[in-house]
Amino acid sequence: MSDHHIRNVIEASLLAAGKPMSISEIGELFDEDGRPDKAQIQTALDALGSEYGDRGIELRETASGWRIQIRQSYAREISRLWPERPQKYSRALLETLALIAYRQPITRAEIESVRGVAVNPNIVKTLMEREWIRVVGHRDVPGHPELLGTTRSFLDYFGLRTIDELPPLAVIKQMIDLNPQLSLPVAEAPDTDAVVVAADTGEDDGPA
């Protein structure tokens, strides 16, 4: 078998899946009798990601695989596809999300001391059904709170490999403003910057 056949086939299943594909994952796809390895695989993947290098895409590398994503850099222009998207999320949730994503494992008392107010309910479930938070335990201390963290599906929207990835909280509410919902994922700027949260100062904390 070629490169360039394993090459071809890697990057049409990228775009086909919509979703990041391990090397495992995309090694299953070719006939067993013919199957390159993992090594073969990863020389392909990279000899993808060289061609991409002036392109309007790239390839990236996620908590769950890799995926064929648009430029961060082209972002606000193919967001214009969906001009009467309204935005989702609150300001509120963003810091909540936040908070969980630098400060995990965190209570619900934790993020309200720090925010200075109550945490709403529908925010936390908003994380959860996009599965961006979980419970990854309970705190050693009366009433055992439930800690709360972030999930693999987090670090793949956000194009992260591991958590030490995070960008500061602009590059998550930017990405969170135009979210077009395409099978190739628009991109992030990785930074390992420190986030600043501030304080709740009366804006609106109602549902997301």
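Whichever C-alpha set is largest while still superposing within 1.5 Å between the two forms counts as the rigid core. Residue numbers count along the first chain shown, from 1. Since we're looking at a predicted model, the values are computed, not measured. First, how it differs from the form predicted in complex with another copy of the chain.
- Once both forms are fitted on their rigid core, the CA atom of residue 121 lies less than 2 Å apart between the two forms.
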The other form holds:
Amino acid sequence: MSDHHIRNVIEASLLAAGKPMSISEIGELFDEDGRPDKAQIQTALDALGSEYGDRGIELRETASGWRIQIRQSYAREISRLWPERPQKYSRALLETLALIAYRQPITRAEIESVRGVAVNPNIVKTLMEREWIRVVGHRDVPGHPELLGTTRSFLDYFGLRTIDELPPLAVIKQMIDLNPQLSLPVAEAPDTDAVVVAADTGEDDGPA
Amino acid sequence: MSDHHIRNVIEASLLAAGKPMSISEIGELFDEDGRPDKAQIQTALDALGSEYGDRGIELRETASGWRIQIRQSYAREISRLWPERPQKYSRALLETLALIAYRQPITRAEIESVRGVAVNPNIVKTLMEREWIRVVGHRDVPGHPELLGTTRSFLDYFGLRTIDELPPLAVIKQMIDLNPQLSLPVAEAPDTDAVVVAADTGEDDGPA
Amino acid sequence: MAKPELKLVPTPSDADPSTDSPAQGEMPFALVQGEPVTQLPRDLYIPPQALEVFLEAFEGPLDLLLYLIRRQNLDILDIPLADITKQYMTYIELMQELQLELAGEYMLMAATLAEIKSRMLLPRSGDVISEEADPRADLVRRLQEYERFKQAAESIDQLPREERDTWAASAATDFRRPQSSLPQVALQEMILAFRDVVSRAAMFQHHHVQRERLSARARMTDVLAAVDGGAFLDFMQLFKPEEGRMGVTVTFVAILELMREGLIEIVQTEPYGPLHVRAAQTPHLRLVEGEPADNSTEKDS
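Form predicted in complex with another copy of the chain, following the form predicted on its own:
Everything in the complex follows now, all chains and molecules, and the chain you saw is the first one.
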């Protein structure tokens, strides 16, 4: 099986599929008596990616596998293909999604306790319909609330291979220990007191 | 506007659009102050077509414009993207078919009254398309519901010469008897052919 | 950020400039469209028609509080609680004046702020304080936690995403996809399905159990098919002598049953003349007896 043929089958299959394909899925397309091994396919993928280097398309690996997609620098021109503007997501939706993505698995109540407001059921519905989140289990507490987590489609949609590729969460500022000052009557200087926050520094700063 | 940029926008747009594009549609994607004319786009298309010369994809002009398509010579490999999956009919479809076969001519309402659930119109449609059932008449009641019966194709498919060759009800009753969970009401009348149909005719039975 | 324009709401001239002027007024407290702003708004006045929009831009009391803190470029760890509480309460009052439906979360936050404030005003003995955290601690922790996810949401929104920044590339396939074959059904499967539906039905319909002969049913279908066109058919054509006596009997029973159900009409133009059969044209015929439920008198008990 020539490298040339392997490259062409990969390119044709990714374009015919129009969605990500794993290396083993690609391998299964070849005739059995000439099937390249995974290393050969990986080599061909790398070569194809380089060939696209100066083109309007690019080869990208996401959670579900490899896909050919439009290079972001051509988004201005390509977006003109569709007259309607891309959907904009509300802050409430994005904050809910962020909590699910970084803190998964998480219950609605836990989302509420961070955001300080009730979770809008329509937001959860929208996220479910987009197949960005799903119920991954139930917490073993009274009521057995649903635990929400993100899906592979979510990663694919945002061009991520794993959840670890999400931008890191901001680090909580280290609290300055000002205990001595606290021994003073607090009411005397309510505007200048630093705040001591206990037991919050060991927290995770990134997605699990 | 460089030839390189024109080529990349054309390639990206044809691969993103998912449908053929005319030269003027392609032209409209470019920023106004750098829009290539039709001749330039045609030249770029020709060049792109040549570049694809030894690849798994090709550039084709169709009635509604230009498109990038998978080269026919890769059809064998690419067809494997859509494996032929043995499909199965649902339980509901089989039960509906069985009732029509055994109780014909029968209306949808009668099927419903036996099965206890509404007849899914898709099931009837599927069976009609398969040419296993057809409308054989209308019952003379308000609304003139269609009477369904089986066809010759149905007999052919199941290797029956006539519908009488379906296993007689007595045999089916025995099958029920052999299944303790299902035997309750039938076991009380072991000498009858236990068929429950609301629209029963009350006719005498005879050897099948 | 959803709210920068709101920092530019002009202070109306009728507002009293002496009120609500925070102590931090001297320091530059915000950048608005790149310009450092060194003067705080004189008060919190917002045109009523804008307020609703303004408040809708907040994702809850934490968000509003964060806004109040950030607007003054204050360190979240060093909240001037008295001022912030005052400002927060002013917003709450504005909401109430406008009779906006005030979410419970905002009221809860107001209560929390008031409680913290009161606790900080109370003198306490030293040993109690050493065990007790600053009353603001929990609020600050919540604010920080919320802000992290507010930022995370913005980061997610910045990620290149499909349908906005990139699109899947796909090419057409001219050759047909392999025709998916029609599902196969074994006769046994259908019979099992029938067995199941019969036994299931039997469980909740104890009566109606009776003998039934298949062949007459099937023959009814055949007869209906024969007269399907609507034209008259010679009665005799319905019979196939080669089927023998049993076959003829079955056909006859089927015809009788079809007549009883009003599905066919039999016409005889003169006594002893030929009989003609056609599909029922007149719906009024034997309307009642055609009903499935009318057969109770004929049923076995």
